[in-house]
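Just one chain follows, in the form predicted on its own, and it is written as C-alpha cells.
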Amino acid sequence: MDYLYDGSFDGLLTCIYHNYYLEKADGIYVQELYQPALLIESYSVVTNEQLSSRVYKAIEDKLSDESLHHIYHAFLSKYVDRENIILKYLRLGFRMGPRIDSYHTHPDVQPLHKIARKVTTEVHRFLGLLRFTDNGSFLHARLAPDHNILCMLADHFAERLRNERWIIEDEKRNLAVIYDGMTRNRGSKQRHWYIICLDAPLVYPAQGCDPYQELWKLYFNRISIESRSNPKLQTQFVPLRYRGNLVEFEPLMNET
C-alpha cells in the first residue's frame, strides 16, 4: 500500500500511524507528485493532528529529541524520496530505541543523518547570508536555498529583528515567511509570523540608493586584503548560487 499525503510535516507523521495502526507501507509520496504503479494500492491518507500529534509525541518518547530533529530537517530537504528515508529510520528506530543515532553506518540511518546535515549547514549559511533591504514601509530579503527552510529561519529573525516588520522571500519555492513587528505593542509573548505563498516575486516602488547598502559593500570592498585574496576559500563559504541575493557582490555606485 502506497500513502498519499498533502506535503505537510502533519500529513507525514499521520501516514506514519497509518503504517503502524492501518496498513504496512510500501511507499509514501506527496499526492500530488505521486506517479501509479500498476501492482501497488494507493491511499489518500487526510491529515489528522492528532494522530500525529501522537506519533510525534512517540519519536520524543522512544527515540529523543535529537531524532526528532533530525527527522524534521530531513523532511525540508529537497530530496524527493525524503518520505521513505524517514519511514525506514523510524521503523528501525522504534525497535531500537534512543540508540539509533549512534548507528551511524547503517542503511536506515546514514542517509537521514546526511541529508539532515545539509539542511543544517544551509540554515545556518542564511543566518549569516542573509540581506535585508529597506523600502521605506518594511525590511525585504530574498533567497533561493535549496531547501525549504523558510521556517527554521523566522524565529531566528522574529527575536533578532523583533521591532521591524519584514519579509522573506523564497524565490525558488514562490513563498514568503511575514513578519509584522508593529505587534509588538500587544503583550511581551512571542510575535507570530506566517508563511503564504506567492502568484509572482514580489515588486515595490523603487525607493533610489540604500545608503546603508553602499555603505556594507563599501565596507566589504576596503576590508579586504589583496594579496590574500583567496577566491577558491571563499567560495567555500559563500557559494556561487548565493551571491545573487548578496549585496556586497554587487558593484559600488559611486566606487572611483
Contents of the next structure:
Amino acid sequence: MDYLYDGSFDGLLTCIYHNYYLEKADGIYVQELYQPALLIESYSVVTNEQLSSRVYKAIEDKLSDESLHHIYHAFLSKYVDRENIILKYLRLGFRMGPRIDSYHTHPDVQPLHKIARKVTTEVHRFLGLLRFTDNGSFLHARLAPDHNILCMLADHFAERLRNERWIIEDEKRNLAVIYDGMTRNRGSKQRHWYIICLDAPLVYPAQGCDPYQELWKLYFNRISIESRSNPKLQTQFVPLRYRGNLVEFEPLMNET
Amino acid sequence: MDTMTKLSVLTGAAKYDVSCASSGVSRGNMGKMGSTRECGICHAWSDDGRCISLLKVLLSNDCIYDCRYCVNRRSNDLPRASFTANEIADLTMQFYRRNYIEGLFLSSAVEKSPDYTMEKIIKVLTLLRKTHEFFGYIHVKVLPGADPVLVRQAGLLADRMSVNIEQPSEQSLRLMAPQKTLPMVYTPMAQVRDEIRLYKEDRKRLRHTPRYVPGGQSTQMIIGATSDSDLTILQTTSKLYETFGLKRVYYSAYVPVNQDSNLPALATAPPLLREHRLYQSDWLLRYYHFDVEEIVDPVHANLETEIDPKMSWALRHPEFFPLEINRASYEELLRVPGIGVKSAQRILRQRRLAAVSGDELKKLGVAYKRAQYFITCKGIYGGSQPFDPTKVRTILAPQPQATQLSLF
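Given the form predicted on its own above, what does the protein look like in the form predicted together with the partner chain?
Next comes the full complex, this chain leading.
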C-alpha cells in the first residue's frame, strides 16, 4: 500500500501512524507528485493532528530529541525520496530506541543523516548569506535555497531584528515569512511571524539607490588582499547559484 | 572627506588584520537590535576566500609609530583618515540591519597616544551598546600601552579583545617595531586574563555582574617577515595558550607592503602554505592533545611543506602504529592521520553497538586514503601496502606537477 499525503509534516506523521495501525506502507508520497504504480494500491491519507502528535511524542519518548531534529530537517530537504528514508529510519528506530543515531553507517540511518545534514548546513549558510534591502517601509530579503528552510530562519531573525518589519521571500517555492515588529512584546515567548504562500513574486515601486548598499560593495572590494586572491576557495563557500541575490557581487555604481 | 572615501581608506588599512571570528558568545537580543550565536556566523567571503563576519575597519590610520612591516607606519606617504564615533556606529547598525555583518571589529592606528585612541574606541563602543542598544558581536583591539582603566572599560563593552603580539620573539619585535616591547603586549594580556577570571567568579555569586570579554581574547602574529623558525612560533603560541588562556592565536602570512632592508622584497609572494601548516599545528595543539615538542623539535625546527604536521609526526613514530580502531582510546584515535575530531567521536559512538570495519570507516567520514596505513580494523590491516614510513611518504606526498616538455 502506498500512502499519499498533503505535503505537511503532520500529514507525514499521520502516514507513519497508519503504517503501524492500519497497514504496512510500501511507500509514502506527496499526493500531487505521485505516479500510480500498476500493482500497488494507494490510499490518500487525511491529515489528523491527533494521530500525528501521538507519533511526534513517540519519537520524542522512544527515540530522542536528536532523532526528531534529524527527521524534521530531512523532511525539509528537496529530495523526492525523503519520506521513505524517514519511514525506514523510524521503523529501525522504534526497534532500536535512542541508540539509533550512534549507528552512523547503517543503511537505514546514513541516508537520513546525510540529507538532514545538507539541510542544517544550508540553514546555517543562509543565516549569513541572506541580504535585506530597505525599501522604506520594511526590510525585504529574497533567497532561492535548495531546501525548504524558511521556517528555520525565521526565529533567528525575529530575535535579532526584533523591532524591524521584515519579509523573507523564497523565490523557488513562492513562500514568504512575514514579521511585523510592532506586535512582539518584550520577553514574551510567542513568535509573531507567519509563513504565507505567494501567488507571484513581491513587487513594489523601485526605490532610489541605497547608499549603504554601495558602501557595502565598496567594503567587500576593499577588504580582500589581492596577493592572496583565491576564487576557487571563495566559490566553495559561496556557490555561484546563491550569488544572484547577493548584492556584493553586483558591480559598484560609480567606481571610486 | 565623505564616508565613502573614509571607508575605502580605513578598510584598506585594516585588511591585514586576520581575525574575523564572531564565535564564543551566545546571547539573545536584550536591547533594540542584535544577538550572537555560540558558533559564530560568516556573512560573506571576499575574493581571497577569507570570510567576512565583522565590519573590520580602523578608527584611524594616522599612526605615531613607525613599525617596519606595517602599511600604516608614520613614514609611509598615504591618505590618512579618521572616522567619527557616529559614522562607525551608523555604518555598523545599517550593515547589521541588512544582515551584511555579524558585528564590528574595531582596531586603530595609534593616533596621538594609546590612551587618546583607546578613549575614542570606547566612545564608539558606548554609543553602540548604550545609545543604539546594539547586542551584536564586537571585537576590539587593545592598544599596547593604554591605561588599565581604559582596557577594563572596553572589556565591559566588547565580546572579544585582542592584543597583537605581531612577532614571535622579543628580538624580532625589536627589529620590526622599535617602539614596542613584549612587556607592552603581555601586560594588557595578563590584565584581561585576570579580569575575565574575576568577573566570571563574581558572576557565579552575583547574577547581575556584567559580562567581561565573554568571547575571550585572541592575538595575531606575522609569519615570514623575519627569520623565526616554526619552532619559535609554535613555542610562543603554546605559551600564549597556557599562560594567558587565549582562545585563538592567528597567523598572518606577511604580504610585503614596504621597501625595507630587513624585510622580504616587495615582489615576494606571501608564505601561504607555511601559514596553512602553522594553522594545522595550532589545531593539533588545541584539539588533538599534541605538545609542541611532538610537532617540531630543534632537529626538525621547521614544518614540512609536502605533508601535514600530523602525518609528519606519524611517519616519525612508526612504533605507535598500526592502531586497532576498535580498542584505541579517543586520544589515540586523534593521532591517526585522516581521523579528525568528528570522525573519532563517531567511531567511539558506533563501536559501542558493533565493531567497526574498514568499509564503515569511510562512511564515518575518515579520510581512508591516509588512514589505511596506520590502522587495523577487527585485527585486519587496512593498507594496500605494508607499513613502511618511506614508502607511505612517497605515496601520500603530492606528486610533482607534470609539465609539457618543450618540443624544441
